[in-house]
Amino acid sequence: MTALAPPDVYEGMVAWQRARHWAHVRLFDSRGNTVLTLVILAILGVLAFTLVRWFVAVADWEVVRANRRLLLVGRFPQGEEWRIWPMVLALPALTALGWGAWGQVGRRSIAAMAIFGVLILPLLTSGTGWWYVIVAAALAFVAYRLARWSWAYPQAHRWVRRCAVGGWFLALPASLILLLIGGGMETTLWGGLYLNVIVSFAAAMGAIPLGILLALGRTSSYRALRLACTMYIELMRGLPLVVILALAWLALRSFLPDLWGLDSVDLVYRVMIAFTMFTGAFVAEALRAGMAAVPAGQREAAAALGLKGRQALIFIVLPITVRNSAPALAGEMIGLFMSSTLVSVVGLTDMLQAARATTEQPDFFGRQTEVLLFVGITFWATAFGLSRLSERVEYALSGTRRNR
């Protein structure tokens, strides 16, 4: 096989010459690779043509347009959308701020955003809805440019990163306050994609600190604490999530203390607790693996500097552990968002359940293909954005710089 060219070979080449050289080295460097490449390209071409033709000429997207509110917010009352829009506008800005603070937008990310804009936005918005899209895009652009500008000023860049992290941690309390002030909204009316986001977001914010405590407990020198944490982790990892959700629905209130109304907490909050308990066990194992990969020399250096056990843990061990566990943690958070569709088993109307309900309407009976594909693309776009953002953070923590 032809060896890959060193970076200086590309100096002086224009874009098409670089693309030609890359294709020759990667795809057409031998007769066997050429045949295999052509066969794969033909198969992908036929699949892409069939999908695009069905998407444009055959599919009837009226089922999505007529039910977009149900898919996005479920049975949320008319006139109460002001409780949702601030966070809907803030999340793209926070994502762009974090993206710019730890990297820059690459070609793949731009392509994914273009696909999302072409396939999803025309189905979600109409009339005044486009104004919200424009405002969200403008806020995200300003946040991204601000983060990129801060790279030239170290002090400002540190503040931007702190604002990005703090914004994500404050987003959940702020969204809950908006939902509860002014008399509040019944949790039974929360639904659609918004329910998926808020449940997974709340579970993530609770699972990370819980996972840290469990990981520290499982590696503790105190045998009783280590045994208790190990038993909890193995129990949560051994039970199906559906069973834990069913227990949260039927039995969790019996185990909660009669303090501040905890024994009568609403179903949505019980589901959040169940997701937190389940995900925290997997986060703990990911962190334990990262903690085991901390070199012994780092601990010895901390001891040589006079750091005590707790100081070494906070300033040396945990930062390295988080850096080692970043890919696994990102995978757990994406899996958590995907698993949030299981809330339908306890009677909540998330986006997937709302999509199923649309196919039972007389006007759209049997049109499940379009609406389920729409749900799939929406979840893919969200997961892809989280994945790209986590890669930026991972590269920043590892000290590498890569634009993809």
Contents of the next structure:
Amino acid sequence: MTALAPPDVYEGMVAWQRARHWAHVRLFDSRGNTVLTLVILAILGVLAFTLVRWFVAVADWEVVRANRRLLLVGRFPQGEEWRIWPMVLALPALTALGWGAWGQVGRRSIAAMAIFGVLILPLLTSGTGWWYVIVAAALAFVAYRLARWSWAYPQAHRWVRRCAVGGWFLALPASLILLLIGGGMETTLWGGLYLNVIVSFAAAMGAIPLGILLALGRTSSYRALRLACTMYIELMRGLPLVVILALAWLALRSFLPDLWGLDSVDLVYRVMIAFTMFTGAFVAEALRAGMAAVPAGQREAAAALGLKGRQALIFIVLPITVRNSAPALAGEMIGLFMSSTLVSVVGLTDMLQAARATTEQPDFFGRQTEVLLFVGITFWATAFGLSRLSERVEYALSGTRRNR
Amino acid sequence: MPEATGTLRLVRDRGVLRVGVNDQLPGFGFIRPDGTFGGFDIDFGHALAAAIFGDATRIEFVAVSTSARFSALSAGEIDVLIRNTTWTLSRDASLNLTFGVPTFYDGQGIMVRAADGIESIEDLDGAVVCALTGTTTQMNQDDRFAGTGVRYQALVFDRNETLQEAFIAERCDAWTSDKSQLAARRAAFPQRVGGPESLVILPETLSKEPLAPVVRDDDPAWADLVNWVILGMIAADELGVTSENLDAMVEAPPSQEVARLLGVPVQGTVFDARTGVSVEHMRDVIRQVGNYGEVYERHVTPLGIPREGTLNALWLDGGLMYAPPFR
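Write the structure block of the form predicted in complex with the partner chain for the protein whose form predicted alone appears above.
The complete assembly is shown below, putting the previous chain first.
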């Protein structure tokens, strides 16, 4: 006996009839529900009206337009933008390549990005900036098409994935080199959103290897090593990030000897190291959890296959660990990006600090809502893009075929 | 360039002066949309760089918060702090820091709505007074408030922006802050909520706020240099030397004092006070930055605080700006 499918109530209906049926059943099926629906609709309507009115009539986005440069690159000197443009072009392309190589961008994501672009870009761009936007979008599109095309050819697909991963690893050194070559930029002039991106990027690159070493150390059978790693992790997790930053800024040099000229290291690098050390501890704990979840049978199977301890670790345990911890790691990275706004406590002008500074320009007193909202939207969009990317990677790592 | 020691030598070797400043104080230290710093305090930093290097742009500004400013100076992250810092006994005595010549005499004031008809502190009985964190203690200690028996309720905010919103929403009857800041806020008060005319700053001044540069107290020569650059700008103001007439003054100094100030030889010899910088350093300062009055006109007058009749006028006009003789 085969189970019968439930009857399709929508059978033979056209779209508007379906909608009417749905509304009738879900919203207006009794007098009480009808009242409830109308009341809620009225509340939503008033809220939407207020919000739209604020955006259109009350808000004055000139504060963002006038200060867009300050918000994006801080106090970066005029005429030095060429150090930044290559990265602005490369990062969307790399993201698109990754999206294409590990999945597919849904129609909804494209629509969201388009709406976002239409709302935000006119605030941020003018003149030649539009050309960069067009080129960046075109590059991203080409990268995405290339990655999608490669699915048909396994060899090419493997290469595309390698390029996508390698690109991310090269992006940070490349951007640092661009900032420093040819006379170089004073690091105190790095700022705005670019500073947030570069600090969190550098910290992420440092924290993951550090976290792997710490997690291995903490689960090691050498007691001294285990103790040292545990102490480090607990110390870092117990200190507020602001304290660590303040220590890196002012205190270290007052009680540590000046080893290898460490005291004269530029503040931005000290901040990157502080973020790396802090995030490394959290990454280690996320990995340790992932490691604990590796089934014992996997290790036993590895041993049965004749793999030595280190081989089993590298080929069996670590891959499963990374797969288990991927969601937690992605969360750490997004958290790291959000925490990068704390660099303002050490006197660096990141995007949030720049936003605060703009509302103290006499022309823009009382415009903090607009500029803070703008910062919030920018951070949200960046974090959302990151989380979508990590979702793709999680699916790819989990081995389940889910191509969307 | 003469030989230098201590901080001056450090600065010269580095090739750039590091100044701790405020980045969120209208008129005194703020960031312009193009990313450069501007303001009254900022210009004194530029003046110091001009004196040391002959180039006002060889300077790096570090935006330091109220709480981190002294530690940043002690730790050597900055060479001098020029950040609307009030010179007080406890700070001077306990921090291993030393204060220089005040560049601006400010004072805590109170701003109210004109429509409320408040004319002096006595009328504030029962009012809600809004202040930024850290300024209320001063109010509590103030004899004026204690002596009049005026009771008020304090509402504390951590940012001027939020305070302004509360004031517009009439959650506060009065707004207290340094008078220069009240004037800046008043001048830019949005027209849609009444504009500047709807606000009045009460005549009383609740506290003395001499704002002065700060240096570490282990290097008196450096402190002297910082002081004498500021005093040079005040002296130039007094002697009528401006960035406009500088060349004429160098060509034919009207008095020996002007000649000594600008490093012009008098009877064949140049006056050299051995401060560690070039004898002509004040020429660079005045050409690139201006005298005290010019800096005031550039940054403070637009806030709506005229100089006449205030403590920041020259001593000749009844103010406190007075430079010891250049000889």
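For clarity, a rigid core is taken as the largest C-alpha set superposing within 1.5 Å between two forms. If you're wondering where the values come from, they're calculated on a predicted model, not measured in any experiment. Residue numbers count along the first chain shown, from 1.
Trainee: Quick check: between the two forms, is the chain's rigid part containing residue 216 also the one containing residue 373?
Mentor: Yes - residue 216 and residue 373 lie in one rigid part, which moves as a whole between the two forms.
Trainee: Work out from C-alpha fits how many degrees the smaller rigid part twists against the larger between the two forms, would you?
Mentor: Smaller part versus larger part, rotated 15 degrees.
Trainee: Looking at residue 46, what is the CA displacement between the two forms after core superposition, in angstrom?
Mentor: Taking the core as reference, the C-alpha of residue 46 is shifted 4.1 Å.
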